[in-house]
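Take a look at this single chain, the form predicted on its own, given in structure tokens.
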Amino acid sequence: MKRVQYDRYGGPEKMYFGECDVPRVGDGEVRVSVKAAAINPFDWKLRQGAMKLVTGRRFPKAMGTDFAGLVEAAGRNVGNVTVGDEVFGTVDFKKSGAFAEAVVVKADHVAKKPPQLSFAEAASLPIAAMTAWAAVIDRAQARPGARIFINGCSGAVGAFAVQLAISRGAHVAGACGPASRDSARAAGVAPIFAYSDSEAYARGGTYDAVFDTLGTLDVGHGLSMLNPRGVFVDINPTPGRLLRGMLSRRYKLAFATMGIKRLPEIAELAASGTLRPAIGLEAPFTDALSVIADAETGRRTSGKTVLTF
């Protein structure tokens, strides 16, 4: 089968289409014929070597984490899906491989695709929605009346975070770029700030939680925006940010892997319209190399970029 892979860590030029055997299915695993795969910044960061201490130096390595498709084989001890089911899910980042004609994953890494969603829409859910869940529900504990500030409220993770927080009855303020202000306002964010208005953020009062989706909000400034019991939630833990955050018990990390067990609930929320994936571009798998490179080098669209098969 054909997949996107690379033989060494580096930039977009390291990617190529390779051929590999259709993977076997083990106990507790399913093989999915991929119909759509969403591109995440995490995918090219892995290829660049950001996690090479974990992913190692055994090549070639496959790319891609989020996908949707049809279950074509299931191993023993699989109870949540059966052959023929339409599913969406994510691949363990240590293996990756969603940018391929088929992928084998643990059965608990997939959930049944809501029939209301296209394969492209379903493929856009996993990492972004799982990260938002870990940050807003698990760490920020969104609840009725809570005040939450989201830096990057219109991005893939930020938009889902807004939707989750508001569905829990929280009030959401946020920062975004000028082109996204209307969509953020329509989603219920108020007030909305420009990224450059960092001194204005705190004038609205203290927050129960500040969620920085971008890694651009100074940790000290974010902590100063909190009430005494508030938390600063970070998903971009650079060494400097970690060091600053370790000085405060109110600094919390959130990771997509914390939300894998929530995939069935994410599916239910998407089916009801509470979570609404936004597609910016659907491109054929044959264009994967150029489309990934465009996204990586800044030529991005508003909404998710999805490869279709």
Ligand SMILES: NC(=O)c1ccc[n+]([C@@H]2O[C@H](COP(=O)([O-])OP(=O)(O)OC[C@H]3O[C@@H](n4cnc5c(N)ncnc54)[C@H](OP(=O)(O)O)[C@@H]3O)[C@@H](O)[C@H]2O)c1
Contents of the next structure:
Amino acid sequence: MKRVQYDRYGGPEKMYFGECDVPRVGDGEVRVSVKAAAINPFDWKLRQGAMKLVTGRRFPKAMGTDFAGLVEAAGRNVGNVTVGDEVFGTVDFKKSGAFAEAVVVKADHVAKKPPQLSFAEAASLPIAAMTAWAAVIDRAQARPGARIFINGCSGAVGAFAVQLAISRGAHVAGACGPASRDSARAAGVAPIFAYSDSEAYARGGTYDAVFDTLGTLDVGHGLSMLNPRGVFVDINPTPGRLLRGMLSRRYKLAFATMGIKRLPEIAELAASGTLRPAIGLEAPFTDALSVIADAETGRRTSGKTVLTF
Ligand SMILES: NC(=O)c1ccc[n+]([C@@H]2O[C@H](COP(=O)([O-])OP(=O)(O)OC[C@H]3O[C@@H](n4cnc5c(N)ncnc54)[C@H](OP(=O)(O)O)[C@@H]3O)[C@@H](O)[C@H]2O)c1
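Alternative state: the form predicted together with this ligand, after the form predicted on its own:
All chains and molecules follow, beginning with the one already shown.
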């Protein structure tokens, strides 16, 4: 089968289409015939070597994490899905491989696809929604009346974070670029600030949580926007920020992996319309190399870029 892979860490030029055997399923695993795979910034960061201490130096490495498709084989001890089910899910990032005609994953890394969603919409959910869940519900503890500020409220993670926080009864203020103001307003963000006006972020009072989806908000400034029991949530770790996250009660990192157990609830929230995936571009898998490179270098439409098979 065909997949996107690379033999060295580096830029978009390192990607190519490789051929490999269709992977076999083991105990507790399913093989999914991929119908759609969504592109996340994480995919190109992994290929650039951002996590090479964890991902190691064995090549070739496959690319892609989030997918939706049909279960075509199931190993022993799989209870949540069965052959023929439409599912969506995510591959362990240490292995990756969703930009491929088929993928094998642990059964708890998939959930049934809500019938209301297309494969492309379902593939847009896992990493972004799991991260938003970890940040807004687990870390920021969104609740009725809570005040939450989201820096980058318009990206894939940011938009799901807004939807989750508002569904829990929180008030959400945020910052985004000029092209995203209308969609942020429609989602219920108020007030909306420009990144260039960061001094104004706390003008309306302090917050119970500040969630920086972009890693661009000065941490000191973010902490100064909090009330005394508030928490700053970050999803863009650096070695210094990881250390800070371990030592500080008010500064917390959140990771997609914290939300894997929430996939079935994420499916329910998408089925009910609480989570609303936004697709920017659907492109055929045959265009994967140029489409990934375009997303990586900022030449894209707003909303998720999804490969279809
Ligand atoms: N810790 C974790 O486990 C984890 C998980 C997922 C993501 N992340 C990280 O979180 C960050 C955000 O991820 P994401 O998936 O939300 O990224 P994304 O969808 O690309 O959005 C990020 C920002 O990019 C801007 N943007 C959106 N479309 C754009 C376009 N067509 N051209 C230029 N800019 C555009 C938006 O800002 P404006 O509209 O305001 O300009 C948006 O807020 C990334 O750094 C990612 O690596 C971490």
